[in-house]
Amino acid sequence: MYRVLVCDPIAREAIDLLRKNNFKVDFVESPAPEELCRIIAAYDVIIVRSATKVTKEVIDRGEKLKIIARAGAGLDNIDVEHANKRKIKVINAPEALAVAVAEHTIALMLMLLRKEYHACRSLKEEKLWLKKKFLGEEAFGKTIGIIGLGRIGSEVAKRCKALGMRVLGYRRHKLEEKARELGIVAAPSLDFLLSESDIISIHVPLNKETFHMIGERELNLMRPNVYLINTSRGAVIDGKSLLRALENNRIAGVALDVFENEPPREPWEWKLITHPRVIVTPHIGAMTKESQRKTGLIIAQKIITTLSTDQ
């Protein structure tokens, strides 16, 4: 019998799936660095999301350990290298979050555009009818850069081409096939695409190249009119420099669903929270039911065929 330590919640539907599969199922809340490498010795699979960080410790702790699943897409909780050196299966689920993660993306876009939180705040908190200071603006026939297009950024490009927007997207790699595959403006650089957005919204991994990839320069390069959303992670944006930005006026607005630090901490981070301009959520892009109910399946699922083939 497999042992399965979970570390942060998941469906129960998927906890029931892996107990019918013969797996016993141990659940311990976020546990500190410490507990967690206490603990993991005996456990041939861990579940986290994106609170629990899976180190390098914990890895060396794992002496049975043989999947480590990401109830989720991103991976920078989890030091994959160190996993793979040790033969360490590392899983994830991107594909159940793309639809949650792409409407959160629409609803902030369009919440900047209309004014729609501060219209609102203005009417319920302080009983204030300010019509016509919240002139907002149209979705239609702007154009919008989409700086990754894997399952989050194409389900978002799809959703902004029913909105009559023009779709710039950048990728790496196949970036032309992939344009062609969703019918929209391939953009020949990152440079590009960030010159000719009225809005940009960003889909990428948090990895080495990714790490502050919105930096001061690219950050002058914007359209000073322009909004910029962030629903990937925090860190591919140098938030010190939105900040000076938006401070500078350079930026019409933003929309962040992730945050360097998650909760944030540093005085600057509130600072940014905070601005006038800015709209915040607290990391929720994923948080739908149907999307965790298929997130914790799908995982449960790869599990049971991962361990199940290697036997």
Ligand code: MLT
Given for the second form:
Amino acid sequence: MYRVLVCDPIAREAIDLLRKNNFKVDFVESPAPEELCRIIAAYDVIIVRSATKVTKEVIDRGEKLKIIARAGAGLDNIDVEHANKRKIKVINAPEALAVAVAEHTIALMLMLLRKEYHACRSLKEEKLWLKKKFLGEEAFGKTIGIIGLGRIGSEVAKRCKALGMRVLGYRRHKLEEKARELGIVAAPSLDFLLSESDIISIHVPLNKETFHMIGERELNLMRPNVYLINTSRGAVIDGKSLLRALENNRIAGVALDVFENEPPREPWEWKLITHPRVIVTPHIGAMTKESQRKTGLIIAQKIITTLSTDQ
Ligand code: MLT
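Given the form predicted alone above, what does the protein look like in the form predicted together with D-malate?
Below: every chain and molecule of the assembly, starting with the one above.
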């Protein structure tokens, strides 16, 4: 009987499916690194979301480990290179959450444009009828630059087209082909996209190449009244440079669902989060009932299939 360690909450149905298939499943919520290193030796499979870090040390302590399953898309909390060296399979479920993240991105974009967060807050908390203060802007006719045209970026592009926006897309590989398929404009370079867009939305994974890919130089290329949205990973943007740009009135508004530290802990992060032109959510892009259910079931099914074909 294979033993599965679940470290971050996943859909109940996924656990039931594993148990029905004769897996012994234990749940230890967000174990501290030392605890994880201590218990991992007993398990064949570990399932994590973003909170638990599967480091080189954890992998080395996992003597029986065969699968590291990420119930989600991003693999930046897993030492994939080391897992590959140890011939441990790393699986994820990016197909389950693209719609949820794309819908959240659109919600944030519209909230930035129409100032709904501040309008709602002033009415509920201060009981102020500030109708004239909340003159917003329309998405229709605006140019959105989408950085990264994978599953999520593509879903965002489709929705922006439906809103009547001009959609510019950029990615390093097979850009022309993807842009044609989506019916959007391929930006000849990242710099072009940055300087041409009214709204910029980031949809890239976090890796060595994308770490702080939006820094001071890139922020300076953007239009002074640009809106910036990040629902990918916090560290893709150099947050301190972003804060400086906001303080220097270089940006009209920012929406962040992701942060360099989650939960945030540095004073500069809290300054960024509480800045009046920044709206924030606590990494809820993929948090829909539908996407969580799908993610859990896809991961459980992939574990069952992988271990039954390996036998
Ligand atoms: C993911 O990569 O799966 C998403 O960002 C959602 C998450 O980590 O919670």
